[in-house]
Amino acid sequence: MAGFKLQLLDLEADGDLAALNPATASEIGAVAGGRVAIGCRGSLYGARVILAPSIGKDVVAVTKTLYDRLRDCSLVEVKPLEFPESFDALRRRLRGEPLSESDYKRLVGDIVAGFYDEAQIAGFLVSQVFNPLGSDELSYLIRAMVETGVVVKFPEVVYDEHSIGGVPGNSKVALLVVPIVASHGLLIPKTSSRAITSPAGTADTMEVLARVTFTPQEVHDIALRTRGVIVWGGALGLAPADDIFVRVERRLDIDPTTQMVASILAKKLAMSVTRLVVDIPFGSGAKVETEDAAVGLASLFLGQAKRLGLTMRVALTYGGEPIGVSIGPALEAREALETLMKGEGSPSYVEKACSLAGLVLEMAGVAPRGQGYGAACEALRSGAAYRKFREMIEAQEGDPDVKPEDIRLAREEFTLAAPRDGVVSSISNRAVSLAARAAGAPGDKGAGILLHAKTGHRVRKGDPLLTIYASSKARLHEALRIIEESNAVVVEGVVVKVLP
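Single chain structure for the sequence just listed, the form predicted in complex with a further copy of the same chain:
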């Protein structure tokens, strides 16, 4: 088992691979597609096995991330991992049993070590779809996720705002909230995620304007200097189990409620956040469809906050149609920048951002209860938020002088016109999201949808309703097909029906 030479395998997959000679694999009992533990001196990491006749018999060739982790091993041991030691815990959860604190420590530790494959992680996630974690289980999971990663500490109180997402156009809200809050001097080092099932995550959108991938030390230092940052949580090693969960959730296009709460709170605790505003948008086609469900989710968050020592306020916000007028990373970055520069913008966008930022200001005592919204709007209107945002862009190695028109959109575009005179009576979250993804977002940052009219707006036949931006004609057509077939934007005549 011990004593393999380590080589770099010049392949890239979405997890670590270990290539073995078929004869070696057979000797040690490893099978193609199975997992092995590799390491030295008791530090073992998991990898997926592929067989390669070209590899020497005394060699194991591993992909870059694992190779770097094993750099200090002169020789490595390789042993097949049929089931990780913590697997009995997963078995019990699949039988509907709740797991203990030590189960979660072991399970999450083994997941972070790479001992679980995607099918097994899918098993854990899908178990939550049908049998959500209980309150105890959820706290155990969150703590285990925090403990298995980096924790960034700050010498003062850390604030944050986080939306559960699920409404198209929402990724740009933080691009207003963070500079507003930071412009009032509060520390708000926001880590955000990339899109899971939506066309844009806040990290995707911020990345259009600045770098979002930093080391924990860099984030710490930048945040203390600028008071606000917006970075990608995935690269920081905060609650790294989350990134593994997210990868599998994306494959399954699921986002189980208890796992979502765990992901959000674990990332926040790992950044030492102690005062948090959570935004739960609800409405048709959002993650949460009804107010009752939103209230239920809010209690789940508040219950966990209490257990975990977080001060939290939860805002239930209107999520029945897209936020602002843009959907997709580049389009949303452009709308955010325009809004910050002008100090005003689309009402649904500005009101939401000022409300959430206002709650943070109230939590901090910067504004009295009920006056946070005004204080936040003032920071936006006065240009203080824009000046802070420029500082943030610069600190994150972007161009602070960037103009909205500098932001590159996808090459192919098509504008859909109103089929009649009338009023926009509804815009479908789901159709707009699907179409923006079909157009290429978030992978292609320039792809997405720009809305020219929102619910309640009067339009004349031929007026533009929305423009689709896509990276190829095929993607453009697919996005348009979705928009048309699903009746994404409904225009109704003012006179709805005339009886005989």
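Now show me the form predicted alone; what you just gave was the form predicted in complex with a further copy of the same chain.
A single chain, with no partners or molecules, comes next.
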């Protein structure tokens, strides 16, 4: 039905909502929880229906994102939406049939328009868990995700580094890599997601220090001025289907391999990246557990890079324990800032960041092959990376004079002590990640876990092993329960056996 007045619904929601008077909803055949298509002049967008008796019978009230899309419409049409035209393609994908390029264009376009609910999107994502996309399908999906959003163009070669994640403490690596690369004059406008299944995403960690939500034009201008930025991709309209997919993945605690590849490469292409280093950590408790699996995933990335015109190098990195000593946005921001200011830090953190940054420098010809690591480490030691990071923070409306001790941590804390003399023999990625999330990360940026000893460190009975920072006493107790029941940090006695 046409002729509805548009009104802003003053309500924050996860997804677009349309509030209708119950009588109006009944008249047009819409039901609470169902979906309607709303639009004018041939442009339609989907929204989930809620019923509100206070809404006028000739009014539809919508949440802000949808209101901004429709605000130029003097009147809008509203009609029930059962199954969009692309639903047949989704049905075929659920049956395990391959889809065509045009299928993916329609499917992704309808998802971005809001014509699918979360259950239907979840079906598409779960289908990839049991039936991964083939090479052609994956390319079609990536291109469709790029084409349905904004593309930020730059007048020069664009570089980037991206990790698939899955290892606690990994989100802070980019806070070293980007300023190191940018300090050499290369353009590295890094977009990042928020956490999906981990205690912190790079955007969550950078947001502790500076603003990460900008318009595409703002990112373009800041990047050309500072050479490096670290921003949240979700605010830019880049490959917008990805943000919808991530929201559903987070609720299911899944990250299908082919969808992960599509997510990363679509966002990079939307930022006009043509030179990319991909980091694949592998090890016990990581997203990828074996070297063979890491090699297989690297082949998938490299195959798509060739199809999409990207120059790419893939680094397989050790992911058998947390990176550095911090897990959680504020703790990781602290560690990053301390490392940049001192020019040194936790060996696992510094080595990984310098290795990845070095590969970018080699790719650009700034350093000869095999010498990028040294050039990256020198930028860190000399303070060039810290000076560049200060520029980035200021450009992103943060305080360039911020000190590590200025960063607020969650108010509840508990330190777990070593139960015996010995050596730390293992730290469980999975347990530490679950415990940090239970403590409140990343929702409470101050929550997380600080490690006082890493694998191979000798400890005495009573020495601190880790400190949990939590947003409440209840969360603190739950995080501690996970740590203790899962034996997250194992301390082995030095003397194994005495004979005779």
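Whichever C-alpha set is largest while still superposing within 1.5 Å between the two forms counts as the rigid core. On a predicted model such as this, the values are computed, not experimentally measured, just so you know. Positions refer to the first chain, counted from 1.
With the core fitted, the CA of Asp10 sits 2.3 Å away from its counterpart between these two forms.
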